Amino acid sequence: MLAVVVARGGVLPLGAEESIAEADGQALIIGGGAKEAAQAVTGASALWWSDTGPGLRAGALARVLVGVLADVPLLLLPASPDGRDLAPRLAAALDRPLLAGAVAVRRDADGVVRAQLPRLDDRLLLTVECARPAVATLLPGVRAVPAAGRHPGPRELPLPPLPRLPAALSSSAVSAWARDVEVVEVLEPDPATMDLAEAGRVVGGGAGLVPTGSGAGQGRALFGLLAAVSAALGASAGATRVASDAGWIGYDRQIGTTGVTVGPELYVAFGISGASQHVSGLGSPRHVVSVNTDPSCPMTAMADLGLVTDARELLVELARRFGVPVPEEVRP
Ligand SMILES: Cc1cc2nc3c(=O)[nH]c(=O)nc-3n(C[C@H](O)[C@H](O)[C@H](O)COP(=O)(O)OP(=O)(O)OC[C@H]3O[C@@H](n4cnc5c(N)ncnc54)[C@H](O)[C@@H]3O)c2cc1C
């Protein structure tokens, strides 16, 4: 079993190491920057690296991994865009079904892998058997990655140069998966809009922004403010179920058990007791803010810095200093 990541610029994409750990450690780092990339994965025992160049080029680079990864039975890659772009080529190229958007993957004894995949918005997860090679992907997220260990130092592996295809091709030169799009330009996602799994930090909201009483066209506003502040720390909202069943947010927004599960490298908490559910959604994050006015909620015990303090009162300072508009109703 082996984790395939693309990087991009040297920096891993979300959901690196969660795959590395459940291929047992072992991973090929591949994408511009690999080398860099591979010097900051904290957890593996066995790493290769392989700077194929910046952009990605799914079709020519699934072309030239086949005959590396050919006999590795089990090939998992992060959900991540690219990852999500390169899988399905390489399972065509390799000729193997492809089990996209796993939450566990392994490959028993006896030869045969098996994956649990959520389907219908996560309310069903169906348990797949395959007695052959296989790709997965899997989703950000979802399990644990173990505390930084001993590091056996990443190796080259070298790779034949990405093949390049003449523009004018025949329909039948080049099967459709090897085929790839010329990239003109890549845009960064808009945090606003941008998949919550996705997000490299997140600023939630609970029951403890929207004061007792209020109305939902308060609760509304405020989290209406709480996404306009995310936007402007580069962030995307999230929301407790409180918050959602309220209907001050969308259900999209809803982090849990069954809401979205989330990975984000900062995660950012107003008014949020940090209830089981809630919290079992939110990954790994690697720094946490709280801002409640209890300093003993769970959410503040497991929080990097807890800021004691009125969370609507923070927010609306917050927009203050980023300029952003305050609506009239939610001013304290
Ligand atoms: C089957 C099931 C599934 C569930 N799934 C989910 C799920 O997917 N996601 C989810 O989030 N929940 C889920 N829940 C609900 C969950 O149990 C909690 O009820 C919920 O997460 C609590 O949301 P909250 O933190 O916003 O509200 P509360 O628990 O009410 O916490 C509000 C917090 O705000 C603080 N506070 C109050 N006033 C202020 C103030 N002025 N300034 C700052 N802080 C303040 C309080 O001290 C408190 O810590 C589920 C429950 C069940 C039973």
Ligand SMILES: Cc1cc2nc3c(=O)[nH]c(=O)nc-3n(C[C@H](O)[C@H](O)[C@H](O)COP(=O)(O)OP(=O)(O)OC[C@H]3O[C@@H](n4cnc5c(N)ncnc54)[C@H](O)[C@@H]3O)c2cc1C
The other form holds:
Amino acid sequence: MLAVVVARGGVLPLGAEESIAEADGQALIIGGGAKEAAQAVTGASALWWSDTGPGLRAGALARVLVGVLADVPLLLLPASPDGRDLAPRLAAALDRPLLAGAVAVRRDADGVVRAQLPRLDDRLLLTVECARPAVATLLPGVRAVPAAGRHPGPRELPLPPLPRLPAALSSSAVSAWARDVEVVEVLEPDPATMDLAEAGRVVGGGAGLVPTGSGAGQGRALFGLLAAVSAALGASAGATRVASDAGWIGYDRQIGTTGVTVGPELYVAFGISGASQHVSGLGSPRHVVSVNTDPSCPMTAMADLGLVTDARELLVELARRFGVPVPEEVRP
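In place of the form predicted in complex with the ligand, the structure of the form predicted on its own is requested.
Next comes a single chain, given without company.
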């Protein structure tokens, strides 16, 4: 069993450590800055890396990996955007079934692969058995990651260069290349619109950010200001379910059991008490800052830095310092 993790710019994707733990610590890190990303892995027992350049040409990469990974019975990828892109192409190239979106994957001594797949909005857990080699993706936030320990340093695994798009294509080659892409340029994502699960910094807002008795208009204005301040910090804006249900922010920004699972380097929580439904979607952020008037709330208890103050007043002050316009209706 081997975890295959695609890195970008030397950064591991969300769910990478979980996939490596599920694969008993054996992993291959590929992508741009693969060596740097491999050095950041904390729980590996056997670790290889191969820098395949910026961007992801999933079809070409799958064809190259076939000759290296053909004898590995079970390949496990994190269900990150790149993992979801590479996994089906790798399965097709190896002529294997794909077990997508699993919460647990194992290969027994008898060679049977068993995966648990959530269905019907996570209300049903389906156990699937596969009697031959397979490719699977593991959802982030579904298992614990062992504490960091000693492990061997990452070793380079030389791979053949990815094939380039030929200047002239035959009719048979056209169909093969049409299933792939040619990377022209890799653009950094806009924190305001990027996939929240991939954000390195997240600023979250909860019910405590909006004064009691405020109308929906003031709530939306405050969360608009939260998004603007987040952008000034190079972060993405998130929220609790209470905020999204109230219409203050879109459901695509909701963090928690019924929303998005995130794993940022930094999470700043404005007016969030830290209910279990929300905290379960935080993954393992490296640093947490809590802004709340309650010094005993769960979010402040788990934070590296707890600021006991009014979340709205602090947000407005930050906006002023960053030169972000403050709407009249949200001023203290």
